[in-house]
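As structure tokens, one chain now follows by itself in the form predicted on its own.
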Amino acid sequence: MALHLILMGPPQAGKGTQARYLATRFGLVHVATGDLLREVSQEDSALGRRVGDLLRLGEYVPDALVTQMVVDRMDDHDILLDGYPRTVAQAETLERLAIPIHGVFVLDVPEDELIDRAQERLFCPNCNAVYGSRTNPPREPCICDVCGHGLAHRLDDAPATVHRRLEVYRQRSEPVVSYYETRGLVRRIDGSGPVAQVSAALERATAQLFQRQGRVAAETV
């Protein structure tokens, strides 16, 4: 049976730097959300500039449309799915179309903390490899380790959207922690150290579920 994963947290609690670890130790399909939306954001579309405005505001994309992209990627592969769901009537609908969950592993950042880690935080537009000026640092200023891109800013780490996008998470993706929790589903990560040290406990986390099924975790790295 495939393992399907989901990570979870805020925004600025590392997510995507871990779930590109994790997804690269374990071979794992990586499926980002994010990704996936910032590049339909690109598009000259109706689509794109719809998505555009929501993403750039700190509003969450449509359930429909967002469900869509993700059940497209999903096949008989060991999964990690990064940023979703980010809804409870997402992850009912995951349950509906018998899409079953394995894990759910929760990174818990203070809040202070997360609000500094957006000022720092610079990604590449080509490969979309993140880093912070503190916790995960590239080799050259400003100059991707992975493909040797210029780095940049986001335009969803303003303060304000931010704050918004805190707020956003809050009301609507602290209770799907909560709806895995009652299944006995969710293992919370202390993702305030630094990034080995947090990587460290996601796999052992994510080698113990692979355990759980019988299966010996893929030595990829």
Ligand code: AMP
Given for the second form:
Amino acid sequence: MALHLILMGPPQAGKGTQARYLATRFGLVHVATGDLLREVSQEDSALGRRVGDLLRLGEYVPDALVTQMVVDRMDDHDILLDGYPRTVAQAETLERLAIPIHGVFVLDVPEDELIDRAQERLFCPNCNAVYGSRTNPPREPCICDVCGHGLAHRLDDAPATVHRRLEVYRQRSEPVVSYYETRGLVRRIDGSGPVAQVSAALERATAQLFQRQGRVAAETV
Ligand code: AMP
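We have the form predicted on its own; now please give the form predicted together with adenosine monophosphate (AMP).
Next comes the full complex, and the chain you just saw is listed first.
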């Protein structure tokens, strides 16, 4: 059976960076709702403008819209969901659609560290790679290591929006962690250390889930 994993954590916990690493390492299909919504927000359409406004304000996009994006991408591949589900209604939808979840990794990072990270985060608008000037700087300032495109700040990393996003996470996404805790699926990972150390912890946890399915994790890196 295909492995379905969820990576959760507050804004700036390092979800994007770690999800890209894990997906490459284990050959998982990486479904990142934030990346998909940022693409939609670039479209010159009523939907694009509406999504763009919500992202700028740090608010969540309506459940139905984002759920459709995810369901369209679910198939019999091993999948890593990054940024979904973010509300209990979204988690219930997965259950209602009989989409099994085999593990939920939650990245724990102290709140003051999350705020500092937002101020220094840069991302690549072309390939979505993420950098932090302190924790994982690009080799050349403001240039993406992966594709050479210029880096940018995310609009939702503005200080007021960062505080709002943390509040929305506490109100709407922490209950999702409890939802999966009652199902015995949550594995908390300390996300405050160096990127490589967090990756190693996630890698061990993922390999264990493959083993539990009687499978050997693919060696893709
Ligand atoms: P991320 O890149 O995961 O930090 O997501 C960026 C933004 O996209 C979030 O702050 C939300 O506004 C929106 N978003 C991403 N995933 C979801 C989701 N599952 N439900 C609602 N909004 C989402």
